[in-house]
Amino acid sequence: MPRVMLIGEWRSGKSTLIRILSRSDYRPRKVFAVDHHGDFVNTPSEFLENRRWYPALITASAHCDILIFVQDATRTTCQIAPSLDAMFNRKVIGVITKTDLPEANVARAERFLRNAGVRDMYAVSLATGDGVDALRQELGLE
């Protein structure tokens, strides 16, 4: 299985998403440090919300098989620098999580995740579970 980084703001389902992709019982909850379970890497959101912290970032990654830009459908505004995936010498993919919800703007965080560098998108439910079978064969879970 490849050794997977999660990179995203504030509540955005990280840790909700290495849950579900893992299958255990990891605790959603807010990150101060970079975080390992199993295969999957949690960093703090202020690693993306502030630059100084982007050395942290390459550095976390530097394990990693593959990149996860996190991106709430919900939220108006992104965090995620244009282009930041050049700065990783790693496969980069996104997820838009909370699609289920009422005021979810699919459209918006792909605008979102297309500006930040990614290519491949998945647009999943945490809640109804809708999208994450295709994220899980991508990311080789199956």
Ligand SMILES: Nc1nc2c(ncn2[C@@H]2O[C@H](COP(=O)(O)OP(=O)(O)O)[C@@H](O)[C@H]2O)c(=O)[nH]1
The other form holds:
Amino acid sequence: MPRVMLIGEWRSGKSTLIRILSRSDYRPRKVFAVDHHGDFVNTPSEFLENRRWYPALITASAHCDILIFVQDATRTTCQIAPSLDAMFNRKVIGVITKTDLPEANVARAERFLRNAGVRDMYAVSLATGDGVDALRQELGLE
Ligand SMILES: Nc1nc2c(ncn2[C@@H]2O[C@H](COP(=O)(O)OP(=O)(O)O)[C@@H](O)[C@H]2O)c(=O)[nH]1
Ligand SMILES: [Mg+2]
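Show the form predicted together with the named molecule, please, the one above being the form predicted alone.
Entire complex below, previous chain first.
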């Protein structure tokens, strides 16, 4: 399978996504550091929130095949900078989480991700599993 790196703001669902996609009991071990779990690379939310950390994201992405920008569908703001995809010479896909929650607005999350440079997006609920199969297929997971 490809090596997949996740980028997204605090509580957007990065750790949960890794747990579900890897079918294992992933708990992030490290705080404020890139965390490897099999073929998944988790990144600290702080690396997205302040551009002084962008070099750390670029370095971590170097040995990854696919980057996932994670956007929480219930959030009314987006911390992913416009055209952030251009910073990486990698395939980027978007994952919209929390589609099961009443305050979720998938169209808004899609706009945020499109603004960040994402073209291919997957809307999922990590609570119900909705949409996860399509994402698995995209990533070449069984
Ligand atoms: N209802 C619901 N909760 C979710 C979903 N994805 C993540 N969560 C919850 O959101 C919280 C933050 O998720 P986490 O994976 O720790 O976010 P991270 O900070 O990006 O790693 C946890 O309590 C998750 O259970 C989802 O699709 N639906
Ligand atoms: Mg986490």
